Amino acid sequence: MSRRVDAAGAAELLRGLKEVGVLIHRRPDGDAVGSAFALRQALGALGIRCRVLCPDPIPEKFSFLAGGGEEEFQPLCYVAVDLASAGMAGEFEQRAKGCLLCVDHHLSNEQYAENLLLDPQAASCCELLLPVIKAMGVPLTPFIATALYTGAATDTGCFLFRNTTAATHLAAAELMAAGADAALVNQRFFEQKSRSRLALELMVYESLEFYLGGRVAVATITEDMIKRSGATAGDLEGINGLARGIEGVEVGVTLREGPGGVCRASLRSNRVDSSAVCRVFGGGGHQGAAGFECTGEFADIKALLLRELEKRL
């Protein structure tokens, strides 16, 4: 069980470090990348040597934050951001277990770290990390502000998802005032699409099936679809939200084929507690967005999911 700390307590722990590895989850998204590189920059401003460790390559889409590579050294301790479970750190799982500090906003956090700053009401880990960096006494540079804004924007669908609160808007305003390049982030993640992303979206829309009176939409993404479209890891960012945007749909389900017969299921909901549904299958996440992994045929997994959703709709 982790010892709970607030922003000031987390800042005190971070200020005392000398060499640190910042851990983020596999298949990194904007919140994980933004949190990690904002923290790396903040620690560097205090003369603390820092590197970001991710089990998967960071998508090219985040090159404006993660460009230049990582310094190679063996950290003395580890800090996790946006990492709900040690297992999601992949090859770095053992380093995550018992790490000094975890800063997270997932209700499903497994409390694997020695110290935990957790607020499930925060729309993103970046929103939660903002007061920590300020408490560290580090000025909000345009880079740190842009990194934190990236997480705040991407984890809320550009402030459209229901996890967006007044606090989220206040944090975004503060970051913009500090020099965050909101136009760059919004254009890159919410306006611009590669041709391969567009090709994949067309296939995803063609795969859609509707159930329970049209209240549930199920999309399928196979490895063959990804191969034929030429989509990269960066092209997959946000694609799980496509089904929920259709009129009348209350729950959007995306079933994605992975290596070795693994199925990655993602739920996006305007009504049902997605995290509660996914916990039934060993996963978790947020009320409006959650997921799980399992093995089996898509048809069988879909049938089990629909049975669970029917109980809740």
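Positions refer to the first chain, counted from 1. Residues that one form lacks are left out of the comparison. In this text the structure is predicted, and so the values were computed from the model without any measurement. Between two forms, the rigid core is defined as the largest C-alpha subset superposing within 1.5 Å. What changes on going to the form predicted in complex with a further copy of the same chain:
- When the chain is split into two rigid parts to describe its motion between these two forms, Y78 and T168 fall into the same part.
- Superimposing on the larger rigid part's C-alpha atoms between these two forms leaves the smaller part rotated by 24 degrees.
- After superposition on the rigid core, residues whose Cα atoms move by 2 Å or more in a run of at least three fall only at 192-313 between these two forms.
Given the form predicted on its own above, what does the protein look like in the form predicted in complex with a further copy of the same chain?
Since only the chain itself is given, any partners or molecules it might have are not part of what comes next.
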């Protein structure tokens, strides 16, 4: 069990450091990257040597935060941001275990750190980090503000998802006033889609089938569709959410053809427990979003899934 600290307590711990490695989770998203690089600059402003350690490469789309590379050194001390479990730090798992401090907003945080600032009400780790950085006595530079805005915006689908609270908007207001380049972040993550993504979306929409009175929508994504659209790995991000985005749809199902005839099924719902449904097929996930993999004809998988959904709707 971690000792719980508040923003002032976390700031005090951070101010006392000489050098530190900041740990984030594998397959890093906007909140992880934004948190880590905001913190790195804040620590740097206090003369604290700092490097960010992530088990996976930081995706190109975060180059405006992570550019410039990392100083190579072996830190004496570690802190973790947006990291729910030590295992998600991948090769840095042992550094995460018992690290000095973790700042996180996941209810499922496994309390692997010595000290923990946890607020599951915070929509993003960046939202939670803002008062910490202020308590460190570091001025909110445009870079720090942009980094924190990145997490605040991406973890809420640009202030759309239900985790968005008044506090989220207050933080966004403060960050924009401090010079956050919201236009750059929004453009990169929300305003525009690539032509290949659009081409794929159109095919996915064309593939939609509606069942159970329109309450279930099933989208199909074949390897051929991905090839014809020219979609990259980045273009596939969030594609499983399309089926759920149609009025009246309570369960969005996406069946995606993988290599070797594998079918990757994904469920999205606010009505049924997606995780429970997917466990029936040997998969799992969260209540709102879950998945499983199997082999077989798509038509058969669909029929089995619909039978399972009919019981629960």
